[in-house]
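Presented below, as structure tokens, is a lone chain in the form predicted on its own.
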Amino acid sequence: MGQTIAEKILSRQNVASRPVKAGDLIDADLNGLLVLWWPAIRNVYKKIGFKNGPPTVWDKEKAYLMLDHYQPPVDEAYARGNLEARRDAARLGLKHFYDSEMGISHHMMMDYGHVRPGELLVGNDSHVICFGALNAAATGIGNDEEAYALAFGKLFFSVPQTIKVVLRGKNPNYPIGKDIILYLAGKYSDSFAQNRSMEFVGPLASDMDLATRMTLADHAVELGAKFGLFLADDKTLEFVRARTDQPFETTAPDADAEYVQTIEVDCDAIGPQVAKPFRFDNVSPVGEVSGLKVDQARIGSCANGRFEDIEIAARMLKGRKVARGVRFYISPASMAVYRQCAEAGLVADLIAAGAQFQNPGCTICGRQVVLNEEVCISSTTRNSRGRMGGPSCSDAKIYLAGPATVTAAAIAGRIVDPREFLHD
């Protein structure tokens, strides 16, 4: 029987040089590891011993440390992990280290150049998972892991069983990626692929581009994934030699590969999707919703910061107006993205239509705050109660869709379909 990406390419990790199986244990090791949340890594050694942090780390070009997510910081403590992560990263003699910059360190690991197909990588954050839309196995893992990781190089895998979903139909004229995901919640549940990996394939799955793949595999933890995996085409190939000049091995699975699910999906007949309060797979047609007033309207995060997702909200704009009473925020995923945005005059447009664009980041996603009283429809990761403002904020309504569905609700006040804005 043959092997499934994830299968090769934790065969080809393997500290013990021999195939693996789903099932099988192991220890691999890690072509790169992302670090952030410095302080929680800090601790970790603190706790064995280590009052200063880590003495070394196992590869000083490997390991990636940045300083992301809420910059510049919210608040004194984080300035203070930012500086305490500074000095370390001297002391450390790491080669990457970003420093305070605007955006979101697993987009940003693909604008620089550090996710290479066929490679295995880890990371603090549970979205290090896009990276398989570049055909990299990537997972996120806790601060105790990340901390080994930081240290060894290596880590202990069970070895995934994988779900293929295939997918078919012609891409719309819109960002569809969103609603192949929150499709998917909604009939499978939010956690049918628990621990496993996913291998999107299919006649769609190699047309989209690089911006709807990377959301796909970004979300394919909101399933309960381990990895999120595209197969490395032309463009593929195309963006990450734009970035890097390290080899690489792209890895497809066996005709003969072992599949503990394979799921067909008509995407043609999906349409635009809503995920409601307060679950990713409490999902239904946008038409089951619509009418409903919004008061926010957000367009950002790694599973939808992209420039295709900024761009089509300009589309929809051009020649309209962002409603009375939404406020419209649209935050990049990361500064290369913003300057994509700028140069495409993406950013002038967005901003005399009414909408107002902001940093990179994460802040979009997490820290800007819903009151109870208030409805938001964002294309962010998550819509969980308090995701957006604590617990005090626990009732407030967020509702999940692609930045199609969410200009179209920021121009009509209320959730409608998207189509009705885009029939030309």
Contents of the next structure:
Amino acid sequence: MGQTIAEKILSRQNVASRPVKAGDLIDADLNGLLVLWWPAIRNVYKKIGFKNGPPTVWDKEKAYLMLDHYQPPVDEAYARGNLEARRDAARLGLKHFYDSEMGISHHMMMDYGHVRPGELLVGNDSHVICFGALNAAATGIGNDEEAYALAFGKLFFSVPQTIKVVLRGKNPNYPIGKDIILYLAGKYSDSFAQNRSMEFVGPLASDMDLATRMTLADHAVELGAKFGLFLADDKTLEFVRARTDQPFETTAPDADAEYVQTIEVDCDAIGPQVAKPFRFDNVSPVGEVSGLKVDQARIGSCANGRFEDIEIAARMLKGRKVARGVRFYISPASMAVYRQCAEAGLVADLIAAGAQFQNPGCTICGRQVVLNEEVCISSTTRNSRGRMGGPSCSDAKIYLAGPATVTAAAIAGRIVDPREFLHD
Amino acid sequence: MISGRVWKFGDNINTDLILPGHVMFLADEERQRYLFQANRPEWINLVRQGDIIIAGQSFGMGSSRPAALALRNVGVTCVIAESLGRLFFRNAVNFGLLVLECPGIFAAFEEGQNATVSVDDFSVRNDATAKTLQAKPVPKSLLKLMLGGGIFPVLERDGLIASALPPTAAKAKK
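Can you now output the form predicted in complex with the partner chain? The one shown was the form predicted on its own.
Next comes the full complex, and the chain you just saw is listed first.
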């Protein structure tokens, strides 16, 4: 019997050097480890007797320490965490240390060439799964386990079953990743891929740009998945080879690989989708919520913070303005994306149209407040109660949608079908 | 055998509800006061050592934050759900919290009833109705971590890491 991508990668990394199949429980060697939340990791070491943090790491070249999420710090504790990381990175001799750079670490990993096809990586953030856009198997772990991985470079994995998602249809003239994943959540529930690997294939998967693949791979975790994988093609190789000269092994499933489920999606029939409060799978076509007044509109996060997600906003706002009474926030996924937007003139155009740029990072997806009285439409990752502002804001209404739908709402001041702004 | 009073939670109890993101940077003891603040704010004042949580689908889905640790720290000894978020499951293993998937569990219990769980055969009994359900078995190597206090206490007992004894005791040992 042939193997899925997950089975192939986990076979290659299996400590016991044996091929694996879905259901096996194995120990696997990691190709890379993204480390964030350094104070938390340091604290784990402190609790087990290493008061100055890790005495050593398993591999100085494979542990990537990034201080991200909320940079630059606005409180002393966070700044102190950066300082400790700076000192520890030097003491440990880490080759890859990104010192309090504004951005989302999992996107910085891809932008700096630390994610390569066919690799197995983990990190202490659930959205590292987005590396699957580049054909890498990646999944999130917690802090204690992260500390363990940093010391030993290997972890237990149960080899997942795989759901094959065959995407058909044409690329529309706006980013469609969010609409596809919300459609899947709405139809199959937000846990249907629980603990499974997802493979996104088919003609549209090949046609779509990497940014759209990143949206789908990132959101695989919102469907419960362990991995969200694409094949490596010319687009993947061009992106990766421009960023690294490390060798890698692209990984495709065998023709007779075994899937637990195969889903065919006609993406032409989907149209813009919206997830209503307070669940990712509380989804309807945009028409069902159109007319709802919005107070905030947001584009950003690891799900939709790439150049293409911001370019659509600039294109739709050309000759138009953000509606009075709407705060339209844009946060690029990384400094690399920010620079790309600046070089293309998008930043100036969007600011002139009334949008507000904020630091690359994770603030836009969580810490930034939506009050109970407010409605926010956002291209970010989650819309559960209290997601934006904490438990005292648990009635704040967060609608998730793709960047075109978010921009349309920013222009109209209410939720509308973005296609009415895309014809001209 | 683990036995305790049951709290019931529904489907899709995600990490934003269990442990909100904005308290991530607080110390463990402070952080756990925010458990379920968005959906069930009074619970934290009512939970007792030894209590058991019974939940619906996908309990713990979402982020990597240490929700399992916070539950363990306030006295929860076991979480039994129709299904579990995968990252929550990993965290539970590594933080030493017994968590089980058990189809049918949600309908089998009323809140406040007593549950008895066997980690030998993974049976779950409702002591009020005497109905017994079968949870999915947890592999032995993972069960050892769950019941042994989590990854570091187990490594320490296995002699794989230095003991985290207080400094004076460590010195005396040398």
